[in-house]
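Read the single chain below, which is given as structure tokens and is the form predicted on its own.
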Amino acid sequence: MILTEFDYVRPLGLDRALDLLAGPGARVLAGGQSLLPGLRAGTERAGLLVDVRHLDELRGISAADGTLRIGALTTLAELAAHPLVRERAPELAAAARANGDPQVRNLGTAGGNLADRGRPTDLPVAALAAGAEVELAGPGGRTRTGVEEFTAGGVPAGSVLTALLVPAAGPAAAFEKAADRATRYPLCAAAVRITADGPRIAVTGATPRALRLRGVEDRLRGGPYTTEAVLAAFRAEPRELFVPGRGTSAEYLGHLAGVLTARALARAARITA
């Protein structure tokens, strides 16, 4: 299908972009890996595309005061390869590396992957396990919100996701994914980070959205992180937590989520040994 008719603007700065996004039908164009196919297929609508791809203030990766700041326009390829991310937030690097194919990773952005609500994507679950926050710019200025709240609500109308803020806790973290063979989106993905307070565990694909599984965390607090212990912790979760689909049952997805989490915990635990 061909694209529907819309207007296009390339603003010189973020403030002007926000002014334009206050209008009806305005959408942000960043990597475009989800929006443009959606416009072609008719599943997305836009009266105005506000192109922010050239805004340097939305790019780059830096570290300060124990936090990684990842600009929303940082590509998935840059995120996967950056030494700071690989060292201090390896679950983020692994999630970016698992996303799509090289062409998608070279064009797709961290912000777009976090904000895509049409299907499960890889970065939100890793960011959730890391205890990350997102920074938003909107009519009221800059605000920060936890990834857990953000995945439930998405980007507010008229706002732009400017950065992902990730606690730089070191290498005791991992990401595992079982991909849909046709789309490379996660059939199920799990991310973990082992902290002094116990494991942080998040799952996507098998659940309605990226979710932190606090019940599983509580059952595994203090260890051990054996496959048997992890699967038992997942079996204690309510089955309605896992959403059947694409030819799979809730029971299968719950088991798959447990297997992937056990693999991720085993890798993270080996790093701390």
Given for the second form:
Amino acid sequence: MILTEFDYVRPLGLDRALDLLAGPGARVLAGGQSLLPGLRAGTERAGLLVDVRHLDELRGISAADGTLRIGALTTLAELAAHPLVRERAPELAAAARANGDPQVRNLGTAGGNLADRGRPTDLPVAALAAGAEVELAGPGGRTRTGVEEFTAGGVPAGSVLTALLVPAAGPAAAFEKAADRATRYPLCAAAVRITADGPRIAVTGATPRALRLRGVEDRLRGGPYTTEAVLAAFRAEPRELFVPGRGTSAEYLGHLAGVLTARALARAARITA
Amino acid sequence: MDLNLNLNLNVNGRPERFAAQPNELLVERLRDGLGLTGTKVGCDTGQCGTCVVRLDGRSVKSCLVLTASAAGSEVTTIEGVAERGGELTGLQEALRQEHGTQCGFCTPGMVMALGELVENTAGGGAPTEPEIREWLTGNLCRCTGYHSVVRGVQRACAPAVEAGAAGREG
Ligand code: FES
Ligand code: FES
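Let me have the form predicted together with its partner chain next, following on from the form predicted on its own.
To see the whole picture, the full complex is given below, headed by that same chain.
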């Protein structure tokens, strides 16, 4: 039962949704898989829910000019199963698959997972490793922002995340996760993509938010991606990078992040070879 | 402010019209509004899966859906799976034969969740055991230990081997 009161509107188009979101206390409702538990627990508030779940303009997956365009309402289940995503952004498909359970994946959306400001979620690391951008619609029109900047700032007030734009790659990308048993949220998750310029590596859960670890990338450039080398590259990071909590120490989380990254790199490198 | 919304929903093939508050959850409409108490509430936090129903064909947790957001959709609950007083579906019968239910509290949610898996793989080869177990991530059962549920799904997906498996003890 949700005890807090709010109003509900289902706009017929994105423009109307943006008008409604300009009002005080208005929030976007899409899949609702983290917003509704948050409203029930009192960790989230809303005066008005603007339900965008039925807007076709936020749906669909397409590929053009080497970029995958993934509509924000794409469900995690669709993302995990889509042949184009599995082939060209395998770290993203794997991250979507690692999320929650089948029922949460059936309603939870790519946009909601990326925009979640609560607990760490799985898609942001994959999007960071992929070098993706998000497309936002706001009062001033549509803009594009790199995922790195987006994960730091979130969706600006009054805006809607409309799509994720992912550079298509070969299969040399992978995602690994250690899930919290009860909630399936990542204790730590890592995503990697091996590019011509070296590896791109992102970690969440162990860190305050999803982060690209450029120091680790630099230390590993040129390889080899042996477990020893990856763990050493993580040990060289400042200890404050890893946030202890939930019964874990910074040392443990740093080690876990290294182990998951080593596994992901080993898998991605095997595919390139 | 009058917060009542006039909504319609198709539930188990029947059109329903009603007024609801914006913060009403689908599981509350089903159980309290429509008297369909086969759908259970085990946790109310989205973790146990006893409230699973099908929403436009997909299995979802009805405690994680607003009634207002579901309006206009088709909902199937456990009451709509087999005809009242009629025969069980193949999945239900297979779960019964493999002792995949004990106290039964989780069973409606299990049947609604597993129904999607069985339908998805119908004609495309039976799901593997890891696939079945992964599919059960969102359904908690405190009685069966899951093995018998997994066997039930395997039986439901492989009618051809049923004759051979029928003699096995659970
Ligand atoms: S009551 Fe919905 S998941 Fe437990
Ligand atoms: S049969 Fe009792 S909880 Fe599953």
